[in-house]
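Next up: a single chain in structure tokens, the form predicted alone.
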Amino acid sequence: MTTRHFIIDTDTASDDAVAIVMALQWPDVEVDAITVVYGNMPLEIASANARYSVEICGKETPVYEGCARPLLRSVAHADWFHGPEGMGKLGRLHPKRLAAGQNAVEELIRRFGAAPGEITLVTLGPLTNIAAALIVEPRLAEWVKECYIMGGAANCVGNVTPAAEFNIWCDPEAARIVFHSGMKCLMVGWEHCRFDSALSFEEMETIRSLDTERAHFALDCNSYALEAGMTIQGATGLMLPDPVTMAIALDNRVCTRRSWHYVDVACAEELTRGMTVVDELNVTGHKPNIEVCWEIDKPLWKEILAQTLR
């Protein structure tokens, strides 16, 4: 079995931590080192959950601290629906580990400019640390094997306004500057958590009898948001965008159909801050820049998640 290696760039609250949880339990995944961006929480403690959450699998994966705001906008968290440490009822989180360093742009920047088209990324928050790279060194795009997004909203409603994805949203420029790079993305939209993607209370409790550190911890830190998706977004059950797009990262058949599409990110208009424009019906002509996921195998991404939380 051939070992594909993953960088993944994280903004750590509650699903985000299940994302971490599931690439470093996947058999033919190296995880080589973990990015942490502001987003969900500050910086110091999207730190700290993305370190516990490595701790969690026994790992020793280097996690690099990078943007602790956007390139030009005041800074945003979603402590209103991951909780006041994003990590649900668990708290604050002390992991035994400290930051392999502050320097997440440069280490972005090294790793895959020493193994180009060999290291896949996944992103998970906002894209501001890829974009600080591109910016230094615009030949990342090719040296990216290729990336997946968690963010945006393939021309359907959004989270956090009505037209946008709290990722997207939180630094719309810094998106713009990645879906126009060339660099090789899928963008997997918060839509694919939604409805009958999301565990049932009778799926959760199945998780919760697997009776593992990593079951009970995938739960535990979730308290908090699924009672806000519940409360604020309608679902009937835990919606987990970040491992959604994590199970599509470690097996493509989980996106069942995906196609091009000329994609931009709205910038300057308050009403659209952040929406992902997606030229579906290729009506502007431009050439496509991203390669968009429509539908996912439902059952297939549940079964991804539970095998690696046992």
Ligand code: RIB
Contents of the next structure:
Amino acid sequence: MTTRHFIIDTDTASDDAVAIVMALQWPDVEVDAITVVYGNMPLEIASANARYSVEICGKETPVYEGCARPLLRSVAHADWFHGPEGMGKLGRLHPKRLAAGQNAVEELIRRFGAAPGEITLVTLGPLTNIAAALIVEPRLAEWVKECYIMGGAANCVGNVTPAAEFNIWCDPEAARIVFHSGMKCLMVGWEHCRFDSALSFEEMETIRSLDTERAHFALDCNSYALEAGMTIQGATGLMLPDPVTMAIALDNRVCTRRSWHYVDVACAEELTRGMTVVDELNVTGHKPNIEVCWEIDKPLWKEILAQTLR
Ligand code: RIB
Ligand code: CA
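Condition change, the form predicted alone to the form predicted together with the ligand:
The complete assembly is shown below, putting the previous chain first.
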């Protein structure tokens, strides 16, 4: 079995934590490093949550801290969705290991530059670290084998405003830099975690019955997200956008319909800030720059999740 190498960029709160566990548990994937960015949580809390997620899998994957705020805009967090420490009823987590460094941006450049075309990048938070790395070293776009972006809403309603999904809304300028960098990206919008892609109560019980530390962790850290998703966004179960994106990165069969389009990110107006405008009908005449996920195999995504929590 050939080992695939991943680097994960994350604003670790509850759904990120599950996505990190999935990657660390996947048999043919080696997570070379995790880079942390502000977003759901302030940087230092996201870092602690990421390091704890590594330790619960019994791994020693290095965690590097990166940008603590957007390129231009003021910082915003999502404790209103994930809970005060981002990990639901688990509260403040205290990992044993320290961060490997505060040089995530340099580490992204160094690691991808040392193995051009060999490492997959999965982004689970605002794209500020990636944009900063591209500003310092534009060749990063060619060095990344492929990038799976949890972000955006492909011509559909957002989750943080009517127009935008949180990761892109936090730093639309950073997203624009990444989207126009030439990096080979698949955009997985938040729409793919909604409706019957969310875990039903019955499916959550099935995960609980696995009775492993990881299964309990996955559910317990998402206790606030479950409530918030239901009360704020009308969900009928637990929406897990980062794990859906990670499932696609782990097994491409999860994404059943995907196509390349010109995609731009609205930055000028507050009303549309962070909107991912997908030229679905190719009417702009612009060259496609991003591949967009349009449909997923919902049972397969959930089977992959369960496989990593057993
Ligand atoms: O909009 C959902 C995204 O924003 C997820 O990555 C979640 O963790 C938050 O970062
Ligand atoms: Ca995230």
